[in-house]
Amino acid sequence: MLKIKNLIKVFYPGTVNETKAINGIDLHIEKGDVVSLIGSNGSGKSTLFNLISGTFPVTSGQIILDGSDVTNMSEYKRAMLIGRVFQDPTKGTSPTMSIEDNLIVSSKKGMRGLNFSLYKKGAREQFNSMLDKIGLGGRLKDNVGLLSGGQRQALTLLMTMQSNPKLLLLDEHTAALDPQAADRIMQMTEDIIKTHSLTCMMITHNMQFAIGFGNRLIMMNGGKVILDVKGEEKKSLTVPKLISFFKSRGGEEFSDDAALLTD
């Protein structure tokens, strides 16, 4: 599904600020893998997502998605293949537009000639059915700016799925939410992944989420993958084990207090 070959990303090359953010990553994500991605601050997690999605150009290496080389494909073209949900609930929606218009835009992603007055017959009923599942039924005409952070993130997930992405990237998508909203979004996320048999990668700063989510866990440090476990090995993990492993492989203390949460 996703093959990453000797991926390198250098910022400010040839200057005193030169930084190698991704340092020769080789990674193969199988179709149907649901991956938790963890690591200390500055380990390269978000940079990796930005390279996969095309937000940043690669310095060298190759990114292959579903058999196609997308290394030099533009971000907007990759958006038709990759769904991404960000930490900030405001990033995935337009607050000045209605819920209905947001859904129309997302359903037409990658298509020419967007027309707000003419769209697929029965779409409004379909939209309402979708919204019922997240407690927003009957609110198609409400502006998105009126929604809470958790409601906007739930709407963003629904919108992301309308393009039937080959790969779903979740970039700390519960980090800005209160604990109750975060739990609801995580449950919704797991339901969507199961229903659509998605391949997914999720960055999280909560190790307990990382251990309980999906079938595979990857830990990064210094722009490299230092741990990649799945199946029974992943199920046996605990937060203390992960911290101990990080210290033994990284030679340093884990610098992100949020990741040490155990509840």
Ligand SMILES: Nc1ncnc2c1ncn2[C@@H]1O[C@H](COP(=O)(O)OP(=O)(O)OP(=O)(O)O)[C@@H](O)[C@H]1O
Given for the second form:
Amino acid sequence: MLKIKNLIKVFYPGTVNETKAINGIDLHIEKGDVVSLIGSNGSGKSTLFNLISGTFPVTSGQIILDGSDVTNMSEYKRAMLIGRVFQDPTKGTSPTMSIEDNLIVSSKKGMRGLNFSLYKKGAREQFNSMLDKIGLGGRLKDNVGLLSGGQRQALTLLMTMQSNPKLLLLDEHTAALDPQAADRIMQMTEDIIKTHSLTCMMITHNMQFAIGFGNRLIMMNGGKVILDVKGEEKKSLTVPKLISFFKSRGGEEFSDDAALLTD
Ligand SMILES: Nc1ncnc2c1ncn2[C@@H]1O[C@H](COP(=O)(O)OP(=O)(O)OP(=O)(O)O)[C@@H](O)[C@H]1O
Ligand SMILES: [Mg+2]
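With the form predicted alone in hand, show me what the form predicted together with the named molecule looks like.
The complete assembly is shown below, putting the previous chain first.
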């Protein structure tokens, strides 16, 4: 599904600010894999997503998505194949537009060449039933700026699904939410992944979420993958085990590991 071959990303090469953010990653994410991606601040998690999505060009290496080499494909074209949700609830939606108009814009992304006004009529009912499921039933005409952070992330997830992405990349998409909203969004994320049989990678600093989510867990440090576990091995993970492994591999602090350890 997603093959990453000897990927390297150097920011500001040849200057005093040179940073090797991705330092030789080989990874094969299989169709249907649901991956938690963890690692300390600056370990290269978001950069990996930015390279997969085409936000930044790679320094070297190859990215193959669903059999096609997308290494040099524009970010715009890749956005048809990849759905992304970020930490900041204000990033995925436009606050001055209504919920309906936001949904229309995201639907259009996946519909090249179709007469959109024809589609729009049937879409309203579909949008309303989707909104019902996330507690926003009947609010199509409300401006998105009125919604809470959790509601906006829920809407962003729905919008992301409008273009039928092959791959969903979640970059700490619950980190800015209160615990209840974060739990709701995690539940919704899992439902969406199941319903659409998605392949997904989720970056999180919450190791409990990371352990509970999906079938595979990957840990990065210093721009490299230092742990990649699946199936039963993943099920047997605990937060203390993860932290001691991380430290044994020379990792420093996870940003919130102390808090999680005292739970
Ligand atoms: N656009 C950029 N320009 C220059 N350097 C960058 C850029 N983006 C990331 N970096 C650098 O690359 C390294 C990896 O950063 P990245 O954002 O991928 O880490 P991360 O694992 O997502 O961290 P966090 O958990 O804090 O989000 C860091 O040293 C960072 O400063
Ligand atoms: Mg990041």
